[in-house]
Amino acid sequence: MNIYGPGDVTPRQAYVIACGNEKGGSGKTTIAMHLIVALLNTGHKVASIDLDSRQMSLTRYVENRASWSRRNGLRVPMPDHSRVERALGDSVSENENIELAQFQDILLRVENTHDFIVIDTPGHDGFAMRLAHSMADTLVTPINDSFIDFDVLGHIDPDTGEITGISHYAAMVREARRHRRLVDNGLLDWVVVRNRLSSLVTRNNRSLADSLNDLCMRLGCRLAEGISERVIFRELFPIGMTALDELSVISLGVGPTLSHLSARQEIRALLTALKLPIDDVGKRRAQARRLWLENVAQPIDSLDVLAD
């Protein structure tokens, strides 16, 4: 089955997020959780979409968002969320098919009703993730301060330091990249997130960021510094709230704290090293589409619906 074939990208209203990473345990949820807040929180229409039917942790978390808001008559911002059910036939291939056109049927309800869809990817290759690629406007990749997360991007030479290849998951987003290209000259906007930084500095984070900067002048992408490993981040999957929520002891349980304050400021300046069409001009832009795609079969007069 060919996934990146003609009719897979299309024109749409929604901005789409993806936070992929074939590696477990880089932060992918977390961060794409706050990033639904913070899109919420500014005033958009936001769909979220858990692509990993076995894990399925985008959509515990924002059940457990649910369910701690009612308990304790919160009134937090909601995304419209859905997922793929998990395909339990004999063959994988059909599987993937049967994921897939879950997939698309939830891309066709809500490309063109929503300003902004954040998707949440498997930590596997599959058509799915391919598609959710192929179709982001921004890859968030998160990874682990450590070589070992290194090679889910790149192989290196242990005596010099160099680069000498890339890793499949770096293949694929070249070609889904390609593949955008092709489709509606898009254009990928590709941004790895280094997690879980240590505060001492050391000869090996040197040495890791010296080679990551290496490696995404070859991938073309850019690199951006996210969350460090805090406690916080944990205690706050339970109870569904971000650090961008309301800190308070109704919204989370216990007073807040200083970490709870330095973790509102590392996901602000992750925020902004994405450059998410978030301010008032991206609102703008999504109202243009917006009345673009309702008048789409009637004549255009003016293009001043196209304007900022």
Ligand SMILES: Nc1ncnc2c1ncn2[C@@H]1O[C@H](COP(=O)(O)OP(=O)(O)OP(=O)(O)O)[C@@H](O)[C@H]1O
Contents of the next structure:
Amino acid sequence: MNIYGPGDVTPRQAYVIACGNEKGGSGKTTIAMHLIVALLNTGHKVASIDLDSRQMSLTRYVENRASWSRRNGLRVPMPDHSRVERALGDSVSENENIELAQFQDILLRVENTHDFIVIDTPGHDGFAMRLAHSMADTLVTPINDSFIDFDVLGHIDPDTGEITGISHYAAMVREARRHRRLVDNGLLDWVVVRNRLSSLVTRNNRSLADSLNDLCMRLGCRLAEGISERVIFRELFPIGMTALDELSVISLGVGPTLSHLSARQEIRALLTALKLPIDDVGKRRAQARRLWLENVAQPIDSLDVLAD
Ligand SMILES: Nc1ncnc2c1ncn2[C@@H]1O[C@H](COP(=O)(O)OP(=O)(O)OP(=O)(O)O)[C@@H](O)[C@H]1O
Ligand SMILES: [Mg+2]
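Having seen the form predicted on its own, the form predicted together with the ligand:
Zooming out: every chain and molecule, the one shown earlier first.
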């Protein structure tokens, strides 16, 4: 089955952001929800899609937001949310096909009616997850600040610190990029974000940052400023709020702290680093990109990813 679709070159209206990493618990859902709220706050029409049919954490986050705001009389912007339901067929491939079909139906519904589509992907490989990666305009990959998480992107020689190979996930992104180029000549901007950074600067996390820079050169991704480890990220989930929502006792249930403000600054820095088409410059860039996609017929080989 061709999971990458029939090769329709009609450019869609929506800009697609996928949050992905095969490592569980790296912060995909947390970052997806913050991006959704950031885009809603700037007046955009946002469709959110939860591809993680087992955990459904993004769905839960959006539901928590709806019930918390209802209970407290808050007016908060909400995304147009959809989720892919877990298929319970007899075989893995049957289930993957069912989930892929659901995902394609959702995409058809929202791709020309919204400005942005934000997709939260599961921490494991699958057809729908691959399609999400191959259609994304921006892929955000959070990684926790440890060499265990680094290994999900690339392998490193413990003695020399040299990168010896790329991981299954990085190879999957490379393949998704290739398919995207063949289908509509589109380019994927892959941004890696270090998450849950410790306030202590150790030799270990300095060398991790150096290795990540090397790896990003090799994979054709960019490294954004990191997000610190902050308890508030865990506390915001049950009430469906984010560091970008109004920081008041009414909206948070408790008084805002310095940590809320610092988290907000870090998320804003991430948004700036992502260079999404949210301001006039970004919109012009997106429009130029759309025109370019309409007019260009042949893929340009020199822009292929750099990995081996
Ligand atoms: N910067 C942070 N500081 C503190 N806690 C965080 C931070 N980022 C995420 N978390 C917490 O870490 C846990 C995992 O985060 P999250 O669910 O966003 O990861 P994920 O990549 O979506 O996980 P999964 O692969 O299971 O879907 C959650 O409890 C979340 O609240
Ligand atoms: Mg998740």
